[in-house]
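Next up is one chain by itself, shown in structure tokens, the form predicted alone.
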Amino acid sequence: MKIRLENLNNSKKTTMLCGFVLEDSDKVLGLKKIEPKIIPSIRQSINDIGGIFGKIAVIPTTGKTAQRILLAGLGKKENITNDTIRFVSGKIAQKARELKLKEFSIIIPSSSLIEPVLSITQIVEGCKMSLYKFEKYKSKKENNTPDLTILVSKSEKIAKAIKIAEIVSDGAIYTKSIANLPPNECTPTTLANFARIVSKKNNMKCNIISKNDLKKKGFGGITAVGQGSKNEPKLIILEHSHGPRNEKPIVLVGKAVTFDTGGISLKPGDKMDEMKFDKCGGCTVIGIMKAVSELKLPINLVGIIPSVENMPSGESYRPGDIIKLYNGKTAEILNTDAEGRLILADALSYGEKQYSPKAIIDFATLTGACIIALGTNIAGMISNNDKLTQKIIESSKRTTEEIWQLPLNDDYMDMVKSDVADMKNVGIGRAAGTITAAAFLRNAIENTPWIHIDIAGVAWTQVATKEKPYNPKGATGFGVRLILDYFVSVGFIDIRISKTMFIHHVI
């Protein structure tokens, strides 16, 4: 998709003109000067949707303007959320893309209902989001991707938030291109070339330490995971250096189980199809480094993406067996389904040891727990900083990549305590699922600031996950848009004014 900006005042004539109506609104967002052969088809237009939310209406014009007038609901004015016109763009997206068009234009709303800048970045978001569909295997592809026009009656400050919304629709894309990868075309080998093509292209540096290396440094815990199949585990290290050279960096880390059977703890049949998605961390980790890189941030961060396939067999580690993790610690296993946090405990440590960073932030699609307690839309987060988690809460109101916080206090890590380990890899039965995955992951950080956000339930649009035009079925890349918002929240890099912005902080 090509994105233009234009004068309203001046713009060329377009297949088809969109704009938004609020509800009992008799007037178009924007639209300040009519045409007036085209003022009847508005008015129908208008009456034919009552401005609800999300309803379109589409009808030919004999105007100079153009062809088509699409206009579409926003919902009464004080229902909108920073998601409306995300959500009500994609639907406009997809219309014209059902229609067959070429190109079609997208009115700004005034800026007395949203700020300028923070529409741009909706628009962008939710057309290019909602146009994506995951067709790499499929012998008769859709190619028909319109292009679109941003008519604004001032360009002011507006080119730069379009190109800075475009890389971060792009990085959620890339993400979920990979995520949706099936497993016999993404194993860790695979995902580690992925990261080797993105370095090259943005300027990264890019580190894998593959089976035998892992072994020899103590990596105990992707080891034992990565041990039963014939794929052999990767740990993924990119590094983005634009920052002062003595500032500490951020951490990502991301688990990526490019497929995971459960191991001996076997998982039943159904729906195991989906454990290709238990990748999803990693990739969002790749999806925020390739935009990070391409907006070229002067800060330092590194992403850490440990990945392996957790798969039966005579190699594969079993309950009963104890490891030790890269931080010197024990772990008895009592359930091999449980991995996910034996090779995040491991990139943790390792990120902590080799970088001291001043925040550590890791995405895992880590427990079915996490769904039960907060379903498929929203995410479970837990921490040990309360300044660094307010500032992710402020983000994920403002992205509507929603997560909610649980707490995580010393009876919660009692219950990973083992007999004959230093710790276990399953808490006291079901309870506190979620929790106790993330007191595993405590245990493996000292003192620096961290945050553990859970995507089991959100990773992936489920049965019970809520329809949203740019999240089409597959893998959503929950996280992309959060951690670059986040970014831009705390001065790295501001679109609110004409020019950029670059400011260090201390979180």
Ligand code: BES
Contents of the next structure:
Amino acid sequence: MKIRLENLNNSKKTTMLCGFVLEDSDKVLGLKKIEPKIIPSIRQSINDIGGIFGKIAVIPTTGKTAQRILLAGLGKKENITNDTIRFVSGKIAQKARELKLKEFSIIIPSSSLIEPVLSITQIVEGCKMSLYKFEKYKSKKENNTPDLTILVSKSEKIAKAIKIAEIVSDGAIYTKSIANLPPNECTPTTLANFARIVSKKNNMKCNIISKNDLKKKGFGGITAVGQGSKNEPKLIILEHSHGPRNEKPIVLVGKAVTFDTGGISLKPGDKMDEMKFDKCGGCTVIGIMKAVSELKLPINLVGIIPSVENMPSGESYRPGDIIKLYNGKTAEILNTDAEGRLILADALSYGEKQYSPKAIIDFATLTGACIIALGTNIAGMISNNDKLTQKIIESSKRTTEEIWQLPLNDDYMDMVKSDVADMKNVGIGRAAGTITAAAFLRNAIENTPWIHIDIAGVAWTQVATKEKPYNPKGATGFGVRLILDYFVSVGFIDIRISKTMFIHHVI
Ligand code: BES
Ligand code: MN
Ligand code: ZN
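For comparison with the form predicted alone, kindly provide the form predicted in complex with the named molecule.
Starting with the chain above, the whole complex follows.
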């Protein structure tokens, strides 16, 4: 999808002119001068939808401006959220595709309703992400993607906002597209190859650590979980170094279990296919690295992705095993299905030791318990640092990638202590499963500011997931927009706030 900018008053004729309308209003937001010939069509469309949220009317028209008018309802003004325009723009883009249009134009709403940089970001994200479809394995593809013209008073700031939103959306779409791949086609080796390709295109350093070296270097968690599969484990490391030379990086860690059968503690068969999505955390980190490197953000950022396949076999690790993790601590395995925390612990310790980062953020489809606690629209978050948490919550509100903080204290830390080793890989029964998993991870780092985001409920669309045009069936790419908003909002690119402020002032 190509996106262009044009001034509303001297735009070329469009196949479909789209605008937003509030409930109980007779105005198209942002539309000032109207060509008389299209007024009746506009009136008709306004009547048809009454500004009801998500409703759309398309009316053919004659005139120099447009072949059709599309009006889309935003609902009541007081009910507008940071997701409204993204959601409705997605519906518009899908309508344009359904009509097999080559191009459509959207008028951005008046700045009195919403700040143009925000509405532009939401329009671009909504349109681009809603037109993504996982059809790699379909013989017949629905390949018409209309181009978009955004009608707005042009400025450098607006052009920059569009560029950022395009790259960020592409990052999320890339995450979706690799996360959706089936487990026979996407093994740890395949993921490592994707990371390598992304790194080459965008000048990042890429280091892949393979099985023998993982063993030699003491990555006991990754090697134990990976030993049951003939698809060997990989530790993928991407480095984007565009910040000041001596500035400590931020480290992102993502769980990438390309398929989670549970291992010897085998999962029941129902919905086991969905465990191809157990690599989503890692795919999110690759998508973020891709976007950050394309934006050339002036930061030092490291992405670490431990990738394994968790399979039952004669070589698998077993309940009762005691393994030694990268930081030297021992873990008693009580359930081979609690594998994510083992590979993440290795990656977190490695990240902290190797890079002494300013902050570590990890993404993982870590616990079914997170779905029980928060459902499938809100991710769980656990942290040891309130300032960082606050910033991420702000980004969550802007992006509508929703998160909710859960507590972590010594009582939970006690729940993962083992009688025979330093830790055990399960808590006590099913109590606070998401938090005890995080408690295990907390043991892997010393005192670096850290945020753990459990995306078990939100990484792909499940039965209880709220339907959104920009999250069609399958992987959602959760986390890419969230983290990019965080980087942009703390001032790495000064479009959202005017002052340039670097991250070490924030954490
Ligand atoms: N990948 C799963 C968690 C999961 C399950 C995510 C369902 C999304 C949907 C994870 O590896 C796992 O199996 N966790 C266990 C931990 C338990 C054995 C302590 C779980 O949640 O049941
Ligand atoms: Mn598991
Ligand atoms: Zn898992």
